[in-house]
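Encoded as structure tokens, the following chain is the form predicted alone, with no partner shown.
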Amino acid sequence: MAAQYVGSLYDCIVIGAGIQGSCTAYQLAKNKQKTLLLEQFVLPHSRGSSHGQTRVIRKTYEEDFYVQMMHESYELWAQLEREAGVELYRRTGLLVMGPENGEGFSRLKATMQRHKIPTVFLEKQEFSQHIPNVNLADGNGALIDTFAGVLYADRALRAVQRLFQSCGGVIKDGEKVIDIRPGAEVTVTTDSGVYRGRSLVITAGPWANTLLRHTGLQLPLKVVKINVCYWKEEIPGTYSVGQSFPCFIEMEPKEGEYDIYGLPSNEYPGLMKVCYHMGSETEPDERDKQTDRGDIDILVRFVTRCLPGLVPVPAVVESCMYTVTPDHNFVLDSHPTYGNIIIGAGFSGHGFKFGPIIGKLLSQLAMGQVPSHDLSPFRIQRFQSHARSSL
């Protein structure tokens, strides 16, 4: 069966049809590149990191480089909405709560002011007027990123894939990559065929290192399973998008603890999504064997203390995976040995909102262009001691 595929040469092959791979493939096809997008599972699927109905979109970051990328990402999301003719984003605002004098919260405030991001700073006494049904912990400050909101994730993914195909792009799903042979032309073998490309982009989420093994590279990526929890409103609508309830992030005060975040009830009426921004390490193909619920215990305590209008027991628990780098920054770089293999990995649970700009940057690398943002925070060489040891 493989023989029928050999012979066709693509300008670029992209492995992994999550949001990053799909946006990259779309950008390539838009630039008249003959592009193949490979996906190991039958689409749509819920095995990776891009499924589910909603994600937060925000500019609230401590780091200038993320804020600058998000400026452009917002523009590109709006462009995608126009091209697809589908609503992909709903503005709700984002409430950020954190230790008023803590380093993280102070840095966040400073970055937002520096970039003139439309922000409302809430004093303790006015908090409950603006944000009913939320208890602000003692010592916490609060601010609102007024342009933040909800991205409709599943819908966005389908829209980008549809646009990619309308530009002549080819998607082959249900094809697992079993070998990669680097060279002037990269040869990619799946369980159904053999494909050749002048360049290759690997955006395989939790499976990145499995594929990179074929190229002699291993990155310090940790795969964790996230319990995505939905909590029932005591009175339906209390925390709903219809009542203008915002998304939120609670920054954690102690080292080694992770943020808690939430989205207004919307996708499941009467249920609010509230999650812990970390999980327990897992093997991507064995995800469902990982049954640790330590994060749910943390959330139960948080919901009880801060969200009195929710039943403090999750009504629905779904699964997602994060692929986390040691510094929680992405990997966007060319392979250290093979310049025509491009890697987008380690999105560390906060990459979805960057999909369109990451697609643009990875496509620029694949086409041999100078990327339009400074990629130094995302280079592989920052892990030098980790990355080289396994070559």
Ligand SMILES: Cc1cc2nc3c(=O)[nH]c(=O)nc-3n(C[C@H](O)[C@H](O)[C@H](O)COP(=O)(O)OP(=O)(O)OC[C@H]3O[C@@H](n4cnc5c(N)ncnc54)[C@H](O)[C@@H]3O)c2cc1C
Second form
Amino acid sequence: MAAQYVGSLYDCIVIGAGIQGSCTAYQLAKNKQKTLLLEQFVLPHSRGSSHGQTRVIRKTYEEDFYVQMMHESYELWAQLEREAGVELYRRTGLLVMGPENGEGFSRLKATMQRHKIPTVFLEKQEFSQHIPNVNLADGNGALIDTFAGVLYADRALRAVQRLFQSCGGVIKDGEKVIDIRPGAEVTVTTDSGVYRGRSLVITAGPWANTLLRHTGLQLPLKVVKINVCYWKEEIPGTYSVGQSFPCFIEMEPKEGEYDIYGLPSNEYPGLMKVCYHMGSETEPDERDKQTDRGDIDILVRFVTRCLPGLVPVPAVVESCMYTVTPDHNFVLDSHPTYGNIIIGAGFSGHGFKFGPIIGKLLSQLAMGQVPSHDLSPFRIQRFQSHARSSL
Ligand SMILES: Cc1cc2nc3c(=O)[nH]c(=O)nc-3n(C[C@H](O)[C@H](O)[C@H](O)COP(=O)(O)OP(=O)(O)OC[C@H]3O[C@@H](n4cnc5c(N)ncnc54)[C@H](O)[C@@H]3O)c2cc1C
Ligand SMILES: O=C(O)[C@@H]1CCCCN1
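Next up, the form predicted together with the ligand. The previous block was the form predicted alone.
After this comes the whole thing, all chains and molecules, with the earlier chain placed first.
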């Protein structure tokens, strides 16, 4: 067999130029690590989880660990804005509606108060005065996280990749990783080259398990297709950023259903984004063959009941994917067998806002440093009965 040319040695190779891989690569390059970022598609692309114009940013979480990470993530987003010289965040506030006496909503309220997050608790009588054109369901309470808002996702991804390159980082897009050989130096083979790294970060979004197979590990991840729906305003501007309409989440509208969330009309004038926080299972390479519209039926009923100023038929439907863990918490950990392989996966449809802090934490793991946040909620070990290691 002909000897294969093996390229130069990197301190770290990052697989996957979504928001998590790009932020991780940037942190590594900032820390003077010679870093290679590999992406299977030509950039920019819309086949993974990080594309699209907008994402919600919020501190409104029930769990303390997410709130603590978001404190720092907001600071890091602001720093990125300064470094890149572009606006990435627009403050809109986030309206959360949920069963007033339900466990989830009560826990959320308590966490907001415990962390002194600027929050307005809305009484039923004053709801429509603050939030016109929205019908609050019977039995639901409402609060507003006043510092929440919108992140400009595509713009952010481009900015981070540009900053990474300006620190000397190398991006090779249109190069699909087809093999990983663990070792003190990890060897990564793509369809057009071979690279070596002292450490490897796998941030492959929906393709995480495809890549982890080369390392003998499989995680309990479910990939689902999300129908990203935009709805036409009957009167343009009714639910717009310009009118200070907030983002919103309605928590589990019915027993056994998932949250519904929306962002004010902005990127497509006259259209408001309202989506269901779950979808139907798909193979990542076969996303467009998944044509289930059960989520859209749920949304039609929700829009009809709750948002009377929208035409209750989606005007635009785009596609995106979630990679969901059983507990909907992320995976941020070292490989159980190979300490120099770091895994960031299972962002379960809520990882974008954490991009910069996740980049920092994964880069710390890759550099062999102690991570600056407690990563115990994100350990692979929690899946013990699920994680199938063939090693
Ligand atoms: C519709 C929708 C709405 C969302 N809303 C929010 C929100 O409001 N707020 C929020 O915080 N989060 C939100 N999220 C979640 C957030 O967008 C994701 O958690 C985040 O984008 C995940 O990023 P990632 O880098 O892990 O994955 P991806 O963006 O999928 O990146 C992985 C990359 O790895 C590449 N790759 C895979 N395999 C290979 C290979 N073999 N070789 C080379 N490259 C490879 C892929 O091509 C891809 O580019 C939403 C997600 C969706 C889909
Ligand atoms: O991460 C978020 O904030 C959004 C809204 C809620 C559902 C998940 N995605």
